[in-house]
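We begin with a single chain expressed as structure tokens, specifically the form predicted on its own.
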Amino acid sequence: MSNVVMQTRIRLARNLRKYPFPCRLSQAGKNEVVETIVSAIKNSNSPLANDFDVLYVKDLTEAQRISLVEAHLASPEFISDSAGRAIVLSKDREMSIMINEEDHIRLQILKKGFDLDGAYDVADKLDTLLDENLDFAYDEKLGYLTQCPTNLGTGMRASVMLHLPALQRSKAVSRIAGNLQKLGLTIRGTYGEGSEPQGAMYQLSNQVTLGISEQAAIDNLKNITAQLINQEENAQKRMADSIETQDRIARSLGILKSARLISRDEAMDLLSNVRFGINTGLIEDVEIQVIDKLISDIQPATMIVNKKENLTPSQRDQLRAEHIREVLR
């Protein structure tokens, strides 16, 4: 299996009928939303009625918050507004939702790899018991309403992170870019729309969901996701030969085993740069697993949660480069 898709995302737009949208919603409202939601799941005859958290907005610290991006669990969005928000989290962080973001329901399924069946089929059973306790808002021509006409229809968004160190190298992804938005698909930076790719990750994912099916968007996105993990997979194999390339791979383990400060942007594109080589056979005794949680462990906020103190900046540089030198040690 190729290792180019690192993740794979459902996401599920749904507004309760009896509710205007968030935007329009009191705060009384917003509260009254996140209790029913909260409630219809609390309530329901599945294994989910027990197997998750409920998190507050605005019982959360910043750090919290931003973890919550930082791991793809929340949008930027969310987290800027904690004023009758809450988000839905199963245990194994596989399952998400959000409530009274720009919808009452973001509902979202993270899965390793590349496996847009299996998260679909997953989404597809909690948005059928979440609909079987609550009034969705949906017209016979339009399909589910959400406050963004772009997400009418469907209300679905699919989407793959992409590691694509050779494409960005050979700058062929802005190229890319724009043949893709022909096809109804669009490439944007790690945390989404407006953000910048950290390492080579790029998300790719449906653009339409009005008048077209949830598979066939599916069925696009797997087709067209195919096609760019051949490209990268080549443009690998044709780099991994320059002497250049091997240097940089080999220099890039190097510091990471051995340097006592570093900034995360330098270990995003060190860890980039490891991952290529060990996709390319150039390295053979690290795993790619090690390295993708080592990426999501280095993230500022997340270290600040996980070592439950506040860190300067230059205090994180030196605990992260500690934590990668004991993990590839």
Given for the second form:
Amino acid sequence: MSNVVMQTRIRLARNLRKYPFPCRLSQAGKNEVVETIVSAIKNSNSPLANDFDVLYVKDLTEAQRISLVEAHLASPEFISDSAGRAIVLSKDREMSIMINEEDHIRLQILKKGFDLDGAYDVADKLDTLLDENLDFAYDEKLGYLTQCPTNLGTGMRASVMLHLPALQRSKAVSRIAGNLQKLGLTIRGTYGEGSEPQGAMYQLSNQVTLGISEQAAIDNLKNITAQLINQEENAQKRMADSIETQDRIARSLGILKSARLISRDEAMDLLSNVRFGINTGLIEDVEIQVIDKLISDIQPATMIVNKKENLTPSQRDQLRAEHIREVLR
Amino acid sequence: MKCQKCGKNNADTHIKRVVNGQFEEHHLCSECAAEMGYTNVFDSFSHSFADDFNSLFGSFFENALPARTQATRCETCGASYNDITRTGMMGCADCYKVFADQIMPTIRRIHGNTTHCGKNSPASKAQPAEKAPAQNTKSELDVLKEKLDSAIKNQEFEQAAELRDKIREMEGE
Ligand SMILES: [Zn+2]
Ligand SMILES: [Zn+2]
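Follow the form predicted on its own with the form predicted in complex with the partner chain, if you could.
Below is the entire complex, every chain and molecule, led by the chain shown above.
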């Protein structure tokens, strides 16, 4: 089983027929939408019904808001405004619903590894159960109606987070990206932008939502992802034979195990190298899940939220180094 | 609004992002955005689709729009067509009916077709029309889809893109 895909996400955009879209909805209307959706979840026959938290953006600290983005539960757009916005989260954070982001509902299923069918299945069931209690804006010809026409139709964005250190290093990602676009997909850096995003982590997702069924869009994404996995695995194998790569990977693990201060940027690069090392068998005594957990733990706002106190950047770097040493010992 | 980076061009790209624990907002012109790496290939996680849509929309209708329609407003939400092109956002579900004529070409440009295919909202009692394309059209479509699958498997991306266009065209009709 390949480790190239770190996580899978399905997002569905839905709106309530009765209310204008968020861009033309009053403050009172937005609050009503939040209450309507929350009570529909409570009364639904879904696994979410008895087991969720509702966070109102206005009640959250800056660090808490940003940590939601770092954990891929909310978008930067969602936290850019606090009025009438709330997020519903299952206890395990696999299911989440942003309320009044660009649409009334942005339902998300987040799964570890490569599991598009599994994630869609959960999203589809939850959506169907919510539909029983909420009247969604839907048109026979245009499908689910969304505030921005780019999401019309299925309203579905399926995406996989890929770790592509070898393709990035060999400058192949930008070449591939041009072709992906022709196939109705986009690829972007998960952390940071530009042609070499941090940690070599990329988000690959479908772009077209109208005129292509959920299943066809998922199959398309699955096929292309399988191709990318293949290319990345081959490139990794070739690179792993070189002494320069072996040296870089061994040093990366060495620094992580001994540093006393480490910035997020440096840690991301080194963890990415170690992940590459584990995947190619150059590192045998560290589990890849441990590295993936570290990647989410060391994000700055997430650290502040977990520590429950404000940290200066240098305190953060110290705490980050300590935490990594502890985990890798 | 002028671009926050060069101060010269109009800002048409609104970027919201989280960088190293900080929330940032930038209003940039498309050139500066591209320079910072926000090209359509590597645009940020947060780059709003609405902005793409907005510029797409603006250029498409610049001269083509009869003055009369600019005065029309959606009775449900009060949005005018001008509001929609300015923000890149529809005001409500009814806007899609009120401004259908103006917006269809744009929808076609974004998605390559204008007909939904996929899940029906169960509550909208819809079910009947789900699978009724003419038999011969369907098999031709299946053949194309098989070709597309094999093109993708063989990494013939150029050919796959062409096939995809054809499939979209057929499905859109
Ligand atoms: Zn500029
Ligand atoms: Zn309207």
